[in-house]
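We begin with a single chain expressed as structure tokens, specifically the form predicted on its own.
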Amino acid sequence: MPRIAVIGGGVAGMEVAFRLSQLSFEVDIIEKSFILGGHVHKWQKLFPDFTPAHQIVDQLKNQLRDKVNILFGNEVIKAEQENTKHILYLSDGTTQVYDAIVITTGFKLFNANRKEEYGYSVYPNVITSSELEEYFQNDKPIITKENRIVERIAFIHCVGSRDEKVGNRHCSKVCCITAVKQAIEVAQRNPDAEIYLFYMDLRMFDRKFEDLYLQAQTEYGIKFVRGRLSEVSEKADSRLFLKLEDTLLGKPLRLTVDLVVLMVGMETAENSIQLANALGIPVGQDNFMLPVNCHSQKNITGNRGIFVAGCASGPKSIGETLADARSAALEVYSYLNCN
């Protein structure tokens, strides 16, 4: 029976592993942490319909049960190839041999410390979009670090995305709709709060995204401003003073808020470049892995028998990621049945 390695246990890895197991292949998931689900495991609700994130993760976990081997706490430290066989040396000291490999290493979130002018890790009430999800674990009002009810909040788009200065020209694709979703969740908990979203361009690219954007304005009174943040400072009362530019009117803005949320973008996952080099797979200028063809061969890499799925090849929504994983499973099936 052909044996396949899936490197990464996020939603893409779980889905492709399940689909391959259905095709009667032996599958190992190689996961560096000790949990499955990747970033989605830490999320509360998903756009655009507010589905609880744990439902998706639990469904993917349950369909894997007794069907695949999961090698937790493992990373690939070296790779070799002999004819059609791929030899992986893992961090637990074992050596594994596979007939095919699917890379589903996902992404990492941009380190907001790299935008020093935004005050992240300097001012306690400047947080990231990922950290805001922790506030949503209950139905209580959103509060500041000083336990003060948030009365005014600013969401800053494109932190670490579409930014030449930090070396990320790419769009992270889901930050705009995530900000809209999170702003609505804040409005539901703090109905009297003033909520501002400062964006470069709003990219509502998928079905129901534009509807959610309209709902945020008409039902919740959320304010959208095409503007750019230049500096954050802290006032004596721990509130935050923002210097911005309204890029539509070309005028400076000044705003005092209780909480700033930085919508951090996606970057290639930790050690993905090293893994790509070890497996002989090229990466793009954005450091995400390159398929053979971005239209017709999105899951096929330049190294025979090695495939890629999910955000390892670039930012994607969860729906796109799952569809991409299913596509990758079919490509692996086709490859192994042609050899």
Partner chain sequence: MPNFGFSIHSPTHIDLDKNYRTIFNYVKVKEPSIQKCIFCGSCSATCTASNYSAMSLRKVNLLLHRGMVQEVRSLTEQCLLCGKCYLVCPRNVNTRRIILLIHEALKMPLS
Given for the second form:
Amino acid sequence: MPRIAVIGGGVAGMEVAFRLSQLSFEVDIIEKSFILGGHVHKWQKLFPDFTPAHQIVDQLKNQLRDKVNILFGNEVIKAEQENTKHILYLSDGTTQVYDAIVITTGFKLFNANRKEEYGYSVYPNVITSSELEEYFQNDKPIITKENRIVERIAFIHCVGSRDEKVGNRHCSKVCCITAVKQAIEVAQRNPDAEIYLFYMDLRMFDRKFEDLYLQAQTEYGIKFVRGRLSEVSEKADSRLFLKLEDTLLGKPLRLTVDLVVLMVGMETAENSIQLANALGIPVGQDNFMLPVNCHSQKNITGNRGIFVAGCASGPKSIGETLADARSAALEVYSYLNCN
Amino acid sequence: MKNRGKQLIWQNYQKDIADDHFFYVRSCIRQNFFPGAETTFLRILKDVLNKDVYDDPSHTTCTGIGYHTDIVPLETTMTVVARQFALMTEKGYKNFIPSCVTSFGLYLEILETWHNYPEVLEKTRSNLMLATGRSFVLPENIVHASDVIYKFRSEIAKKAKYRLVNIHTGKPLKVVEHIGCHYAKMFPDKSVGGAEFPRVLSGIIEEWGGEVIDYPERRHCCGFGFRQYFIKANRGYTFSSVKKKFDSMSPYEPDLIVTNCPGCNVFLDKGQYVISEQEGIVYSRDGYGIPVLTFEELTGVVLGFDPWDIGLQVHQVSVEPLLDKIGVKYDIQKKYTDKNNRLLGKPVKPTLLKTL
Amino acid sequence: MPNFGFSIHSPTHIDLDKNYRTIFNYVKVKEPSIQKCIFCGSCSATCTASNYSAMSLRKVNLLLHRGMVQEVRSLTEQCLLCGKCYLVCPRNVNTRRIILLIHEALKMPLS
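Which structure goes with the form predicted together with the partner chain, now that we have seen the form predicted on its own?
Let's see the whole complex now, leading with the same chain.
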């Protein structure tokens, strides 16, 4: 029976592994950590319908049960190719031989320290969207690091995205809708809070997204201001002072808030680049892996027997990632059955 | 405020600062407004740190002010800068330290231009040769004078007579640091600490016992802007910027402002007089305003130099309240006398801003 | 006091710490559709008054959101209440009623 390696145990890897096991292949998931679910594991509720994230992860885990072999705490150190066989040297010292590889290494969140002017890790009340999710584990009002109830909060879009200075020209796609989702979740916990979203463009690209945006405006009174944050500073009372331009009015704008949430974008994971080099797969200007083409062969890499799915080939929502994973599984099936 | 985040940023902005053998070039305006600052710097380097520093009598302006006001063409500016490097080369020096932040920025800008456009460097070489018969070697190390003090801050702390601590309360002095725009905003990589959380002065202040105030308009320009200030009708732009900074810092009740730029020092010091006359505002409870020192003067003070030798009597904002907090001994009778004890005359009193 | 020959300017930025959205809140309660505006500008493009004045409903709405009342007053005086903006609004904002409510609010002592 052909053996397939799925590198990365996030939602993409879990789905592709499950689908390949359904097609009667022997599948190994090579996961560097000791848990499955990747970034989604850390998320509470998902846009646009507030589905609990654990439901998706649990469902994917249940599908996998006993069908797939998971090599936790493992990374690919070296890769070699012999005819149609791929030999992977793993960090646990073993060597595995596979007939096909699916790369599902996903993404990493932008390191907000790189936007020095935003003062992340300098001002305690500047946090990332991922850190805000931790507040949503319960229904308590959102508080500052000094235990004050948040009365004013600013969400900053495009942190580490659409920013050539930090080397990321690309749009991370999901942050706009995530900000709208998180703003509503804050409004539900702090009904009297003034909530501002500072955006460059609102990219409500998928079904129900525009509805959620309208709901944020009308039901929750969330304020959308077009303009990119230029600088955060801290006042004597530890509240945060923001400088931006209201680009629709064409005037500089200043305001003081209790909490700043940086909508950190997606970057290719460091091990994705190493893996791409080891496996001879080209990456784009954005450092994400390049499939043969982005329309009809989006899971096929230039290297025979190696496939890609999920955010390893660019930012995607969970729905898109799962669809991409299924499509990759079918590509692997076709490839192995034609050989 | 978490210093861990700042340390992460500072790690990215460290640079080589030469250890000894400096060729010093002066600022145009500093010698008029704060005449003791540069001699104090030379005294610190020579007498306190025992360094070799050369102050060439035949060096000139870098033309920075003329360049930024569109009076001096860039080609001329580059030739003048080339002449400064030629003097350095002739005297056998390789480490170039400008006193002025705008000069520092201009030197970096020109070196960067020459690096990217070697033909411009060659043209400048031939211009200088035609005009003066001189040739030059590019400096090996070019840093601002405040970088040198930063480098030797702990050595100075060991030799210091005073610390930036209020002797009456035992608490650190609250210090506002202001970095000239051309120090780090043009070339953050050539600064100590970058442009967002500059380290060059804050490192010095903390080493000597003070506490740095991180106020919202910390990075705001003093408003000099050359072409703004030099046209009288536009000066409101400058002082609006000064006012913005003071409005932002005053809730912290700073004891002192330290700058590393000649222009900023003028506008933050004399600006307090202008704002007091025009707006009726003085930014300290005691009515004397917030003292503003250059980094050289501050170093002189902590080393125990006589305040009147380093030129503190020509400041607009009286420095005595600050000296009293630090515990510096001074003779008030000698504030306005020359070295032969003759009275030089006293400045006119402002309407609102109290002076001593 | 000496005459320096220049004056110190007040900042011209939008200060959300000082601007109060009194009128916006008044309008919002009576005509919630004001919140739906996405500032596309189709109202202003078709506005009769905008052809001859600085009137722009998009701008009026923005100014209300930012609590800038003085500017709103001078703009809304130009409106002819023709209602063309209502026809083109993609979000179905009741534009004509908003103008009437602004006039109403501006006459009240609070503003």
